[in-house]
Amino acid sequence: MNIFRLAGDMTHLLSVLVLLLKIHTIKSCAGISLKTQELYAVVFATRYLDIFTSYISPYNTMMKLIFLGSSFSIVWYMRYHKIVRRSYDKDQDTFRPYILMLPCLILALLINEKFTFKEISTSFFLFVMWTFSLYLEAVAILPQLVMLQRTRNIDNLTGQYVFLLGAYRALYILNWIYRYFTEEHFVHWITWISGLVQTLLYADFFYYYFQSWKNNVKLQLPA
């Protein structure tokens, strides 16, 4: 654990709290892509298949449970809560998840590496699912970004949620750089490339987010 990893984890956690705050207090999921939330639920479900078979620390287990529980809770609220689901704009959220999931699964079967992290089982199935979760997380934000470009009406909490998700990944890149120079044999190309792709997808959003903050105007993305 280092300061960049901890900051990344806390930023990721804060992004989830911001979204849950919006859903619980305002009873609205306007501007939020259900497709992205379902993809994140798949990401965490496939990444943490070892939660009951491998133990590292209370912190590690707690974070796994938080992200698993929160991701499925958000999907449930958006699909089934009698008030929240009314604010979901399915006409704007038309991205087809299988366009992302199928290539990621094929890529995980073809290109993977033998992880040495303690929490990863040596079984091939868990190994491929872990790799699949990395690929899928890298592109899971795409339905959300497409939806924001279509609606162009981004409220503060939605903007903060997406910004914090991007910041979490950027901090993880700093964590990897730090570990590369301080730990021997710390080379994980698939993790690094997936994380870099994910961060680059936020580049356009970051630009307009900082422009809106600088000029004190409402955040809008170009159509």
The other form holds:
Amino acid sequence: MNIFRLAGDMTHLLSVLVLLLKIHTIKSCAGISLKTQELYAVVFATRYLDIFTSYISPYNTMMKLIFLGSSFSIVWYMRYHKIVRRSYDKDQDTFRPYILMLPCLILALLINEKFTFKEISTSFFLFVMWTFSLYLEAVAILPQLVMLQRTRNIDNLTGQYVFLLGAYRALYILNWIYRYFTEEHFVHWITWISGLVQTLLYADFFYYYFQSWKNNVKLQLPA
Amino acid sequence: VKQESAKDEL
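Okay, that is the form predicted alone; can I get the form predicted in complex with the partner chain now?
Once more the chain from above appears, this time first in line as the rest of the complex follows.
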């Protein structure tokens, strides 16, 4: 564990808590894309399939449970909570998740780290699911970014949520650089490239977020 | 089994 990874995990945790705070306290999910939340639930479900088989540390298991629990409860709130669901603007959230999930699944089947396991079936399945979750996480924010461009006035909590979500992966990139130089054989092109793509997708959001912060004006993305 | 080093991350 290094400071970059810890900072990344804490930023990721904070993004989830900001979103839960918004939904739970003001009972509103205005401006939040349900599609992105559902994609994130799929990302965590496919990423942490081995949560009970491969134990790494109490921290690791606890964080996995938090991410799984929070992502699924956010989806539950937005779909079924009688007050929250009213503030969900489905006409603005029209991105079709399957056009993201299918290519990621095919890509995961084609390009995944060579597996050195004996029983090809289970471990291969787990590896493909893990790789799928990496590719899917890289693009999961797209429905949310599209929705932000359509929603004229982005409220602060939503802006902070997206900013923290982007920042966490940027911190992970620093973590990978650090681990590359401090650990031998730490080379994971798939993780690195998907993490880079993911962070680059936030580039224009970061730009406008920084501008709104610097000029102290409301955050607005150009249509 | 040696944990896949990238898989020790979240």
